[in-house]
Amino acid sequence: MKAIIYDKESKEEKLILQEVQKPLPSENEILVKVHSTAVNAADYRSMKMGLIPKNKIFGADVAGTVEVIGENVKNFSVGDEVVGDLSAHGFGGFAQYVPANESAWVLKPQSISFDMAASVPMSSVTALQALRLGNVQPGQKVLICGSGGGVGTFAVQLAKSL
């Protein structure tokens, strides 16, 4: 399969195009046939720290179809169409392929494309925990900064239907 692998010992691109091995899930785990992933901060902010993923490919953001499931997986059957953040599981979705535990996935909805799927993840989850902790309730104001980005758009939305 390919995948964008990080190489810094690379003197022009720090990210080629490369052929590797199409993983295998484990046991817990789902193979996911990637259609969409998008880039985000934690991406570029990891590679910039040097929190490199340990198969080296970048990619939180996923949004595919079950290839194949792990023998205890429960939850999901092979043509599930999913949409995933990985960042808790080793990344790896700039690939055409990447396995991750079957925690990190959750159905797509069949009303949006995996494009949109794919842009969903991450940012949400960061406005949703950042609005709990905040302890958001009925009847109070919320300032978001920033609202013109993911993670902002995603805040006002939240924060409105809180």
The other form holds:
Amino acid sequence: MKAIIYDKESKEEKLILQEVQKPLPSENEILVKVHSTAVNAADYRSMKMGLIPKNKIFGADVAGTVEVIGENVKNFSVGDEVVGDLSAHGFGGFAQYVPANESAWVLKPQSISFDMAASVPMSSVTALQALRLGNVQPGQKVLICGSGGGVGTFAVQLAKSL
Amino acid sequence: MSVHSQYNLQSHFNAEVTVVCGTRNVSIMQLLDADHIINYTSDSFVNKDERYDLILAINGNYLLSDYKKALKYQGRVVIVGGSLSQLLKSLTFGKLLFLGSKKLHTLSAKPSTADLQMILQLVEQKKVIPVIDRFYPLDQTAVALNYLQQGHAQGKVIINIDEAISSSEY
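Return the form predicted together with its partner chain of this protein as a structure block, the form predicted alone having already been given.
So here's everything in the complex, that chain up top.
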């Protein structure tokens, strides 16, 4: 499969498109054929801090189709459309296929495109958890600084949501 | 689990939202129904009398003391991600500066399938609209990350893998 491999030895471009072996899922994992993935600050911040995924493939937000399931997988079947945040499961989204524990994934609603689904996980969950940490109550006044990015555009809408 | 069990599963806040953004994002913020928009190129929340219950500090180079001043009694600032320097500042000076009734929190977000499912439902109901700035094919991932890192992306930057396969077949 094709994947973007992080090569820390490279002097110029460290993110290189390469042909690598297509992975197989372990017993609790599903292998997802990736349709869309989002880039996040978590990707370049991890690179800067030298936190490199085991397979050297970054990419946390993934939307795709289940290709193979591990033998202990209970909640998903081949062909299911799924979306997930793989930042706690070794990343791997910048590739044609990614295996990750079934606990990382949820079913993608049919009416949402893969591109749209991939834009949701990390930013929107961050926005939601920020509003909860802020203990916002109905009618309260919220100021959002830096509203135009991924987290901000979700935070504005979630803060207003009825 | 301990962190999450402290929270309810609230996702509906019904707050009055003021956003700080640049000129290019004003129309998006209108579209997203922000109640008040402060365009930082010509205006600043720092000089205003408005006081807030919560400030989400996602980006921007404001002083922690500016945030504190703009808070109501018992208000909170939540630092979201942000640069390492902003986080360090908030950890070292924040504790001293926010000793009174106003509180400073730094968020360390955790992936949550429960939260993700809840938001996907809101997207499905069109109550939340994901904003996507640009699409790149897989082989342009470095360019996409570079664009994001410059800090001017409007919403999300997406890598479409299917597109990569048709456009860069080996």
